[in-house]
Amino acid sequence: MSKLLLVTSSLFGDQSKSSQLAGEFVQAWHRSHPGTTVVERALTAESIPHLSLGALGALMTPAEQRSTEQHATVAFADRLIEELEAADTIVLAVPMYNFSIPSTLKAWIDHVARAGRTFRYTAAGPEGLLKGKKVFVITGRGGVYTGDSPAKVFDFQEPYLRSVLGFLGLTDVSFVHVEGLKVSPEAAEQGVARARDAIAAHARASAA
């Protein structure tokens, strides 16, 4: 049975456009793949601690020498990695904050990027171990950063995510940008409409 992992990261929860459109994406995907099991991971300040010296120390301590707290710390990160490993399809809902990604998503990445588990170092260089999965990134952006927009140089969201996901072996990545949300009501409406068209196209292509 196919498994889909949905990761949301907006401060606005269900009210965010990235989360709403990602939800629509999952619904469209489920219609095309009715046997898919969906697992959702909502990243908030309460649910995803930022990486700490204590967490690094727990990972570096042999399992048989870890304290109860260290075991819990490693077990939490293990669950995040297991969700990624089990998923065939990954959907990331990512608002743009200050031209980049939310700190909660960065914290999630810091927990799942683990040498020997999601990537490894080889004589030929680093190798990502999360291979053979399809990733869809649904972004929410107040401005317009694609095409010929002069603001394109400020987009540190898509390039970073492509790089870090690729480092983990996730190279089959498609982006759906919901742009112009703060430009004007008309621009926001057009941005949502374009994103919905892209979502429908991805769903059709995946079912072909």
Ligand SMILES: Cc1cc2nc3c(=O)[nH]c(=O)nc-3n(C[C@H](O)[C@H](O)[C@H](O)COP(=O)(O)O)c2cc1C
Second form
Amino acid sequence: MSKLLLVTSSLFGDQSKSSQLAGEFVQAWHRSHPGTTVVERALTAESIPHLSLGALGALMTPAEQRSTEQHATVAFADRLIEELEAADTIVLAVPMYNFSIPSTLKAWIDHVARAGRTFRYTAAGPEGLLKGKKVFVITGRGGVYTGDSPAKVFDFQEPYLRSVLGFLGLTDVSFVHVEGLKVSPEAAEQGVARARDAIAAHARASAA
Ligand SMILES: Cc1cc2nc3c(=O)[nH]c(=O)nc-3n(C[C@H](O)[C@H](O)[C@H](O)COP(=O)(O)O)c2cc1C
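After the form predicted alone, can we look at the form predicted in complex with the named molecule?
Up next: the whole complex, starting with the chain shown before.
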């Protein structure tokens, strides 16, 4: 049975456009892949701490020498990694904050990028270990950064995510951008409609 991991990261919960459209994506995926199990990881400042010196120290301490607190710290990061490893399909709902990703998503990345587990260094260079998975990133953006938009150069969201996901071995990555959400009500409507078309096209292609 296939497994889908949905990671949401907006501050706005149910009102988030990236989360709403990612939800629609998951429903469409379910229709074309019945029986898929969905696990959701909602990232908030309360649910995911920044990587700390203490957390790094816990990881570097041999398991049999860890304190109870260190065991809990490592178990939390292990759980996040296990969710990724178990998934065949990963859907990331990502608002654009200050031209990049939310700090909670960065904290998640800091926890799951672990040498020897999700990537390793070899004589030929780094090798990502999360292979053979499909990733769909549904972004929410106030402005427009695609096509011939002059704001394109400010998009540090898609290039960063492509790089870091690729570093972990996740190279089959498709983006659906929900853009223009703060430009005007009409632009927002258009942005959502375009994203819905893109989601339907992905659902058709994946079912074929
Ligand atoms: C803290 C913060 C920073 C933002 N920075 C940007 C930005 O740099 N560029 C942009 O186009 N929109 C920016 N926005 C607008 C959001 O991208 C937009 O509201 C979008 O809907 C967020 O996705 P969501 O609806 O899933 O939360 C920002 C919003 C917030 C709250």
